[in-house]
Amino acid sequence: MSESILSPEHYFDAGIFRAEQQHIYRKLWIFAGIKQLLAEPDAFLTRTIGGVPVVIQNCGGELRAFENRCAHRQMPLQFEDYGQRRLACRYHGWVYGDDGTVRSIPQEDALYRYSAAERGQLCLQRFALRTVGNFVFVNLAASPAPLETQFTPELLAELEAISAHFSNDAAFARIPARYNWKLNWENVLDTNHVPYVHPRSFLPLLPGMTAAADAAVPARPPATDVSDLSFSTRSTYKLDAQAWHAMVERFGDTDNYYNFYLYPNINFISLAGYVFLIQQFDPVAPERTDVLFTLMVARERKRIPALPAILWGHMKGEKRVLDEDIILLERLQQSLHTQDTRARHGVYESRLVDSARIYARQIAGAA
C-alpha cells in the first residue's frame, strides 16, 4: 500500500490550479481537435488551453493556431467550438490575414491614426501546432519541447495509423461536470471501478477487463518521464454486428477495445475499429471540468444515409457511461476538505502513482 503524494488541496486549491495551467497546460502539447473537420478554407475550431483562448484556423490550406482575441480590444475572433468564417472581429471589424497580421481596419486613417511602427505591432500571437494523422496538437510555450519527448514515436505511429480510419463527419459534445479534471484522468486509469459503477452499461462489453487482470501483468518499472504516462492497451470487446459495419473501412480485423491514454487529459478509445471516441477532460476551474466528446465512425466506403443517427446513438451510449462516473466523481469532489486523509493505493494503481509523482514534479516547475 502506498499513500498518494497528492493532498486533497490538489483537487480544489486555486493556487495549485494556476500552477497546473502554467506548468502543464501552457508547456505540454495539448490535443485541440481533429484535422478532417478543418479541411475547408477558413474552417476553425476554438479551445481554451491553460486559460488562454486559442483558435485553430485553416489558413490557405495550412492549419495555424493563434490566440483567439483581437489585437485591438481583446474581443474573441471566433465564438463557436467549430465553424467556417474568416479571421475577423465582430466588435470593430478588424480583419486578419493568414499570417495573423492585420489586413484591414475600417476607417483606419480617420479613427486610429497608428504610426507605421504601431501598425506593424498589430498581430495575433501564434502558437506551435503539430498534426499526428488526424489529431491536432497545440503547444503554447515560447520554445516547445519536441512532441516526441511527450509521446513516444511508437505511440505516435499508432495514433497516425488508427486516425487514418476516421470518417469525415463527427459528433461533438461539451458536458460540464463539477469536479477537478484529475479525478477523471485517474478514473480512466482505474479499471477496478468498472464492475461497480458500470455493471450494466459498460462491463458486459468488456469481458476480462478487471483490476485482477491488470495486477497479473508483469510489473513494469516506475515511470521516470512524462512520456511514460501515455500508452495504449487493447482488450477483447463484445461486438454486436450492425449493417453499417460493411459500409466502412474498419481499423484492424479483430474485435478489440482499443484504449489510448494521452497525458495529461485525453482518453481515446475505439470500439472494434468501427467507432472512435476522444474524451478530453478540460480544466475550467479547480472544481469544474468540461468533458469534451468527439465521436466518429470508420471511414465510409459509400455514403451511409443513417450516419447522423448512428453517431448520436453512440454518443448517447457513451454519455450514459460518463453520467454514471459524474455522479460519483462529483460526490467525491464535494467530500474533499483540508483536513482529509490522502488516497491509499493498491498494487494495481501503479499508473495513478506514476501520474501523481510526475504531475507533482511538473507543477513545482521542474522539467
Given for the second form:
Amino acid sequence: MSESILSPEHYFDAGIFRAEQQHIYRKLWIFAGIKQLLAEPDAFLTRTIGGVPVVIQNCGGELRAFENRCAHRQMPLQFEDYGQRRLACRYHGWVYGDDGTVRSIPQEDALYRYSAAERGQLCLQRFALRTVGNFVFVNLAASPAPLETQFTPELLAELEAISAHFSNDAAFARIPARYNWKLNWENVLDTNHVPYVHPRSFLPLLPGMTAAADAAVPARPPATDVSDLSFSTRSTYKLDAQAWHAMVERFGDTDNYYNFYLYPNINFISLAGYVFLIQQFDPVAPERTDVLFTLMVARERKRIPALPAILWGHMKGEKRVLDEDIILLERLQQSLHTQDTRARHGVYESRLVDSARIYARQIAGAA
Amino acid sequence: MSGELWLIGCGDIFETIAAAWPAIEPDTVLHVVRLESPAAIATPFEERLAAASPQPRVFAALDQSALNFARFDVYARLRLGGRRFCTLIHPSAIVDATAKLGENVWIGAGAVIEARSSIGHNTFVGTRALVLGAAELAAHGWVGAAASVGARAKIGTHCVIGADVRIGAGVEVGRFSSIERPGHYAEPIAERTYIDALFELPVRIYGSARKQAGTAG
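Show the form predicted in complex with the partner chain, please, because up to now only the form predicted alone has appeared in this conversation.
After this comes the whole thing, all chains and molecules, with the earlier chain placed first.
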C-alpha cells in the first residue's frame, strides 16, 4: 500500500491551484485545439490556459498564438471557441496585423495621441505554438522547454499518425463539472473503475476487461521525468459495425480501443480508428473543471450527408458515459472537505503514484 | 381522396396515422408496412411494396431519429424508385389555405399552420404544434408536440425543434440543428448547434461545411 503524496487540500486549496496554474499550465505544453478547424484564413480558436486568455489565429496560413486581449482596454479579441474573423477588437475597433502589432486604431490622432514609443509598445503577447499532426499545443512560458522533453518522440509520432485520420468536421462540447481537474485525470488513469462505474455502458465494449485483469499490471520502473507520465495503450474493442464505416479512412485495421494519456490533462481515445474523442480536463477553479470534448470520425472518402447526425449521436453517447463518472467524482470532491485521510493506492495504481510525485515536484517549482 | 395509400415506417407518428385511419382519408384504403425499427432501413424494404398497385401513393413515417436522416433515407429511396408521395393532415389540425406544404409532410392532431407559412418536403409537425404566420420550415425537419415556430421564423433543413420548444418570431435556426431543451429561443441559432438537456451548454459542430454565423469579419 502506498499513501498518496497528495493531501485533500491539493484538490480544493486556492493557493495550490494558483501554483498549478503557474508551474504546470503556464509552463508545460498544453493542448489547445485541432488544426483542421483552423485551415481557413482568419480561422481562430480561443482557450484559457493557466488563467491566461489565448487566441490561436490563422495568420496568412500560419497558426500563431497570442494573448486574447486588446492592448487598449484588455477586451478579448475573439469570443467564440472556434470561429472565423479577423483579429480585431469589438470594443473600440482596434485591428491587429499578423505579427500581433496594432495595424489601425480608429481616429487615432484625435482620440489617443500616443507617442511613437508608446505606439511601438502596442502589441499582443505571443506564445510558442507547435502542431503534432492535427493536435495544436501552446506553451506560455517565456523560454519553453522543447515539446520533445514533455512527450517522447515515439508518442509524438503516434499522435501525428492517428490524427492524420481526423475528419474535417468536429463536434465540440464544454461540460462544466464541480470537482478538481486532477480527480478526472486520476480517474482515467485508474481503469479499474470501469467495471464498477460503467458496467452497462462502456464495459461491454471492452471484452476481457475485468478488475483482476486490470490489476495484472506489468512491472515497470517508477517515472522520473514528466515525459514518463504520457503514454498510450491499446486493447480489444467490440465494434458495432455501421454503414458509414465503409465511407471513411479508418486509422489502423484492427478493432482496437486506442487510449492516449497526455499529461497534464488530456485523455484521447479512438474507437477502432473510426471515432476519435479528445477529453480535456480544463481547470477553471480549485473545485471546478470544464471537461472539453472534441469528437471526430475518420476522414471521409466521400461526403457523408448524415455526418452531423453521426457526430451528434456519438457525442451524446460519450456524454452519458462521462456522466457516470461525474456523479461520483462530484461526490468525492464534496467529501474531501470533511476528511483528512489520503488515498491509499494499490500496486495497480502506480501511474497515479508517479503522476502525483512529479506533479508535486512541479508545483513546488523544482521542475 | 380515393384510392390506396401505402404507409411505411415505424414509431409514434407511424402508429398515430395507422390508428387514426380512416378518419384522415375516409375513402382511401390504407396498406401498412411496419418496420421493426429505424435501423431496419439498412436492409432493403422496397420489395415489401412490390404488391402495391401501379403508381400507388406512399407515405414514409419515421420519427426524428438521427436528425431525421432515417426518414430521409426511406423517403429518398422510394422517391428514386418513382413512388408518388402524399401529405397527411390530421382531421383536427387547422391549415390555412395560403400555407404551402411539401410532399411527405405530416400535420398532427390539433396543430395550427398559419397563413403564408411553408413547410418543406418530409417535415413532420407534431400534435398541437403551432407554425405561425409566414414561418418557413425547410425539408426533412421535425417540430415536436406543443412546440411553436414564430411568425417569419426560418428553420433550416434536417432540424429538430423538440417538444415544448418555442422559436421566437423572426428567429433563424441553421440547418442540422437540434433544439430539444424546452424553452423560448429569441436569438439566431447557428447551423449544427445542439441544445439538449444532456448538456448544460450548447454543443457545436465546426468544420469545413461552415461559414459560422455571427463571426463575419
